[in-house]
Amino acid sequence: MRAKWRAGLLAVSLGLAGILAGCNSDKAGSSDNKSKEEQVTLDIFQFKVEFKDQFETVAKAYEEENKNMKINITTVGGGEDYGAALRSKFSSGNEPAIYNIGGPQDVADWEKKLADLSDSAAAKAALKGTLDGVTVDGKVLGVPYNQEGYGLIYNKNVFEKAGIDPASITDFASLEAAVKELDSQKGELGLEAVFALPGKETWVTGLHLSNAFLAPEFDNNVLTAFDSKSVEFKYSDAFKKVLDLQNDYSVQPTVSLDYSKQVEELFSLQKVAMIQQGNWVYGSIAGIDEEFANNGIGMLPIPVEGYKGDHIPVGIPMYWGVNSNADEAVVKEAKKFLDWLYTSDKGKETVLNDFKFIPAYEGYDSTKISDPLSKAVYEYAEKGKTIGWTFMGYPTGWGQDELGVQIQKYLSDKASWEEVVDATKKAWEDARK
């Protein structure tokens, strides 16, 4: 009986034990200065799963060549929602010191909790224009990622046995000649379809192909697109035209055609001609068919007709922000960390080599970089054939769950362009009274 009743008190008391251990755990990325000299403690929250093990490998580096350092590295992303994750974070009090930021609105939210950027290397290193969306009366928020692009990838192979040169492709009616083409040759190419338009993603409809046809009325400038009280569609048909394209040529129903299916599923397996994605698709078509990814894929533009047709959507995905609310001393050594990623000779490397980012700093050797889908990215940047991404301006949510919503209803028939249209405008301005 009292050897129970020691085992009982034991339990409680551990349990207890485990709770206070549970509490005391450290804030924010404090230094637990004083007694150590001078040790940081860096506590990264970030949201791209792609580079998560080469960006783990780069911070133990530069925790030995820096002994005072701690780097913890949380990833949350690739399908978590890495907003509502970060809200959680601060709200539990374990700030983090490096978080990421998407644009001005992600700005305006977190404008308080932002460290000023200014005057650190890696802001002075960004290129030109890309500083556009985190800049708030002069001061610089956030530091650049790197640079992603998006157009309609393409299978290589299928183009040539169909004896259609993708370079001719410059506008929409040699697009759509094209697209004609290789349905009438379907069976003997292997194709289910030529596209494969996942209405599924909201995303890929309702931020992306929307920005090609959005951005030239907000003059490519994310914060002309962030302070406008109202959407025009001034390239309503075109934008049209193109979703119309994609959806008569694609692997039916469209509205459930998910991301998965359309990259790893119809076009990794080359079942497909045509996908609207962007350079981040390498890595999964890599994944199943190496080959394929190195030497069967390029790239080609999303025609805005009336505007521009030979152009792609060009920007920048995420930003890293450093924690105003941190310990000065963390500040600091977050903004020394960020410039030695990307304006260091060993860091640069890494961006380059390991991340395989298209960087968007100046001075990097651009030959260097590996896949086909980022060559072609940079080229079309270095050719200044670019459209702006703007999205990132959109009122939040609108993109999503007011315009993909309602292309959804539009491929499902259950809305006429006109309605799309006008229901979207209505929503923008709603949301920016």
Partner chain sequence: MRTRDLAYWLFLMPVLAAFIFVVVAPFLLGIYYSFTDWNGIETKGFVGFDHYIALFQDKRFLDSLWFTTKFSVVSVILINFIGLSLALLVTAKLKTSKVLRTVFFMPNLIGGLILGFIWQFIFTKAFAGFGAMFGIESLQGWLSTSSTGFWGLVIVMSWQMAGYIMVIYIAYLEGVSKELIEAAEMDGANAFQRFRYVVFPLVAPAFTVSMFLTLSNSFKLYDQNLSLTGGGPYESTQMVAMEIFNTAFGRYDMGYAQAKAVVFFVIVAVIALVQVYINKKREVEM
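Having seen the form predicted in complex with the partner chain, the form predicted alone:
Here we give the lone chain, stripped of any partners or molecules.
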């Protein structure tokens, strides 16, 4: 299977600088031949909680324009395991028409239930390199959601009051010094702690944080990770330092701290100075304090000692897949909907202004990227200061169920760092046999 992927290379910098130059039917949707115009239902099973409301709104608008369409959206994400929920959904026999896949490992797992999207307008408009991880034997089996980046999101006002210049944080030493300075002033700054580390969320630690330190050993290439029989943890010490720094200066206990509390309560209400998250949290912050979201936040790098100290991970978070088990009419309408969403004028406007996405497609105007976190990601990418997203090439479940769970044990003092590394190295090797 893996040999199929060797021809492709995932260019996770994604050419961002040039981004925007310019079945039975009950399984996966249904059709009703009784009406003059064929009625079609699209069941969409998706992971991104941050744009749930906006996505449901645009689906309603699409239904208004296309009277033969009914779109049902189920969102599973945030603190829930989307992969496990998707497997359960398919096992139930109630298969969705459109669902999310994460890259080569997911494509390998779901290939028999993925329609070829090569002829879709969305696939043809996708930026160079963005389809490599979902292309098998010349068939495009998914189209990208968007581009995202993550790092350490910080409170500008708190940093200014503490006398810290964010631009000076370009390596671990300068980050550590800033954290200690903030901690020494947290009473005057009105902080409960410097960080809010959501140790309960294994995707934050086992996927996102780990990626910053594992991607370099795979040359920032998701397909190299997918092909690898083992993981070395070449930057294990650097990984441990950043994890320890967040944990030691975080609201406690971190193992029971979830995404909602981290983003919506502690950071949005300005009770902590920094959180490890990405541009997708803008909407959640704006929903609580729009002024703060628009003018009070920025993004710092995740320093990887021995590699790069001033880079952030940037990549495609998920892809849209269409269920090949669905009726022909459902597959056709699913493609049509995704094409409309990403290539029509109204769809593009929604992607930029409502979803606050950094598009992964040609034909968008970069000046319309409006929120400060997406702008920050775009600027890092323009400067070439990016680390690839390789966690989509981890063995199935390894990032969350193995590494993420082991990190929880470490944060709870139930395992040493060496035990975490040894256990997860073995789990990777066992999965690749």
